[in-house]
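Presented as structure tokens, the chain that follows is alone, the form predicted alone.
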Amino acid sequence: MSIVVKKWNELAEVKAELAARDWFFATSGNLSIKVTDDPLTFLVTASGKDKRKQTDEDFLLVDAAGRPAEKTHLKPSAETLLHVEIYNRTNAGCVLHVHTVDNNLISELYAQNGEAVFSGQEIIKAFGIWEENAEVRIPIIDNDADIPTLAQQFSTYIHGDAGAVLIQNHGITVWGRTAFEAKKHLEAWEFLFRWQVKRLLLQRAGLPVG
């Protein structure tokens, strides 16, 4: 089995899991997985595809600049340049970007703060943080319609081989050293977003919550 096929199947499995959670509304979202380091190539979702379906045109191979590395009629996802920034700056192996109702709400609620902060939740251990009452923060950046400008702004928050950034009303981008790590971190962030949204609703209803 070639490395491209192996990585294709690995990314397809992640896509199927996220699709089962209904995290790909209206063809939104994009995923990628690194194939080679030198030269840098990665598989990325093709633009405009229904990601709840599995086809032989779900992904295409692109180079270090996000351009197709092979002849194809497919176009890379619109936000491929964000993936380019991550792969060129880190040793990440997978990047996941999804739009959910909860992550959009969190990005809107805390945009003025420039970040969202969560603490006291057991799920934070998914990030490798084991301290009691641990705290995690995720930056929130403006959603610029010009993708090169957005990618440049996004790049200032890429600080390691695993991380995450919220784009206001434009979803979350998570990356990790492996597809497993990226998916685990994405699931943990989405848990925290949902928990916070429900917590705020309970508080608004006058119910006693922490």
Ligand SMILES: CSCCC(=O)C(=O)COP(=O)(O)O
Second form
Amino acid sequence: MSIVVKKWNELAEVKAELAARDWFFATSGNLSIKVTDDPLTFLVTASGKDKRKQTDEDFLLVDAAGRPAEKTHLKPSAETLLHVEIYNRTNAGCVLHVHTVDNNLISELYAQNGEAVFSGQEIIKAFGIWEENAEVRIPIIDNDADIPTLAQQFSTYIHGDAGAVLIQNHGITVWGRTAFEAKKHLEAWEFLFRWQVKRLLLQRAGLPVG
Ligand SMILES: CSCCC(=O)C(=O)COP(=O)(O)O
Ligand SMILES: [Zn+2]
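Alternative state: the form predicted in complex with the named molecule, after the form predicted alone:
Let's see the whole complex now, leading with the same chain.
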């Protein structure tokens, strides 16, 4: 099996799992997986498709600038430049971006702080942090319809081979060394977002939550 086919199958599996969670509303979301390092190539979702569907045209191979690496009629994701920034600055192997109601609410609620902070949650161990009372932070950046501007702003927050950024009233972009790590972190962030939104609602209703 060629490396492209192997990576295609790996990304298709992640895509199917995120689809099963119903995280691809209205064609939103994009995913990618690195195929080669030198030169850099990666498979990225084709733009504008319903990512819940599985087809032979789900992904295309792009180069280090996010341009198609082979002749194709498919268009790379409109947000490919964000993936390009991550692969060019880190050793990440996979990038996942989803829009959910909870990640949008958290991005709006904490936008003025420039970040959302979570603590007192066992699931923080999914980030490889095992200390008692650990806290995790996710930066929140303004959305921008101009993708090169958004990608430049986004790149300020790329500090390692695994990480995540919330784009205000848009969605989350998570990356990891492997598809397994990126998906694990994405699931942990979404757990924290949902937990916090529900806690705030219960607190507002006067119920005794933290
Ligand atoms: C309908 S959502 C607007 C575009 C977007 O934010 C997204 O994640 C999907 O765009 P793509 O070009 O990757 O399909
Ligand atoms: Zn998006």
